[in-house]
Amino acid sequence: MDSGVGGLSVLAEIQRLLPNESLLYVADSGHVPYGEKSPDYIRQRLRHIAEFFQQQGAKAMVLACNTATVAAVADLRERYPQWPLVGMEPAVKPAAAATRSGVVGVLATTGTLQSAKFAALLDRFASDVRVITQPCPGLVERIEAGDLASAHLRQLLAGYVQPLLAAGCDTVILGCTHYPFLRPLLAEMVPADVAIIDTGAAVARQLQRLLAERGLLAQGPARESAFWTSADPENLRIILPLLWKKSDSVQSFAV
């Protein structure tokens, strides 16, 4: 699940790493963004996305959105204690294990960047490092539009990734999983010897390490990808093509 639709760019890591598993995904699109929710809100929208997987028979969860994460996994955990849940974190550790300029910027969310979460990853992986981090506000409103590469955007992400660059960054976190898609762009306004990061890969390696522990690896054939969203299914429809492929399984999910 994602507060909306970055979360595919976390699934398309799954479908390549698990190829044989079949794959449901709501976007939680009708209460967008989620970073200018409280924690309780989005723990409650949580357990009603969680429920409803339940309900389907869902043999694990990813969390395909870092302030999802902060605010409601550990509850998920304390009450589905059997079910594998994989979370999101921004890729501190790595980014700085890769940075030779000893400075690292990350794009993110405000509610990211102001978690406690996000604070202690700091502290643990990046005190060697210097750390410029760059909240984005609209980013993820213009990529829920199906905007990838309007001049409102490349302006809005510009604004967003200069400071770091002037700073002397030499490696980029993309800390919220709608900015995958944005590479292409990021491509155009960075130098080549600057590393952009994200953290989908690891989420599929890690939900598929919990699977095998269990057993629960599937040996396919997969079914087709099936999709749900909170706000009007059209929407999502049009906007799939851009971001994954096109699908007819689409359908309402219950507010």
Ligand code: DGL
The other form holds:
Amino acid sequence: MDSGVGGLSVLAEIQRLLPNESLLYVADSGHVPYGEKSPDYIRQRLRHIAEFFQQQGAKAMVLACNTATVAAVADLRERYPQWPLVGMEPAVKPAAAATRSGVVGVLATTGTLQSAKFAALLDRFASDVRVITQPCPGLVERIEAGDLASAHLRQLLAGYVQPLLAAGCDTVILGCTHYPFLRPLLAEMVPADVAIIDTGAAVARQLQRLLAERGLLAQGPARESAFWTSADPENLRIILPLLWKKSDSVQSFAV
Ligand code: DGL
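What does the same protein look like in the form predicted in complex with this ligand, given that the last one was the form predicted on its own?
After this comes the whole thing, all chains and molecules, with the earlier chain placed first.
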């Protein structure tokens, strides 16, 4: 799940690593962006979505959303102690290990950057580096609208990236699952030696570990991936081919 289409960047990594698994995806686009909503609101949404996945018989759930993870993963773990749940967090640890300039930038939502979970992540892994955080309101809405390259988006993104470069960041963390879709645009804006990192592949590996530990890995073949959205299914049908591939399986998710 994700608040919208951002989690498709994680879904792609999961499908690459685990091609035998049948994938169900909920885009909560009727409630996007999560980044500016209260943790309580997000927890309610996640309870609703988790229940839906349970009803669908999902053997594991991935919160392919940093903002949902900081707000709700602890609550879900308490409710479903036996269910493999994978959350996301910005790649602070690998970035702190990789930076040469000692300055790391984080692009993420306001909700993620303001959370206690993110503060704890910095305490744990980033005590030796300078971390510049940059909330990016507006980016998620552009991507949800299928805009990956307009002049307006370019300007918005440049405004968020410039302060990081000015501060000397040589490593930029994409701390929101929507942002990997902006990699091509970002790559045009930062010098070639600035590393841009996200955690989609690491999350896929964590899912693989959890499933393997429990003997739950599928032997295949996978069913066609199925998609639900809490916004108008027609919107998702239009955007899916841009971010994923064409799919006939888009249904309405009861709001
Ligand atoms: N894709 C989400 C994340 O990883 C959040 C986007 C939003 O709804 O604000 O944080």
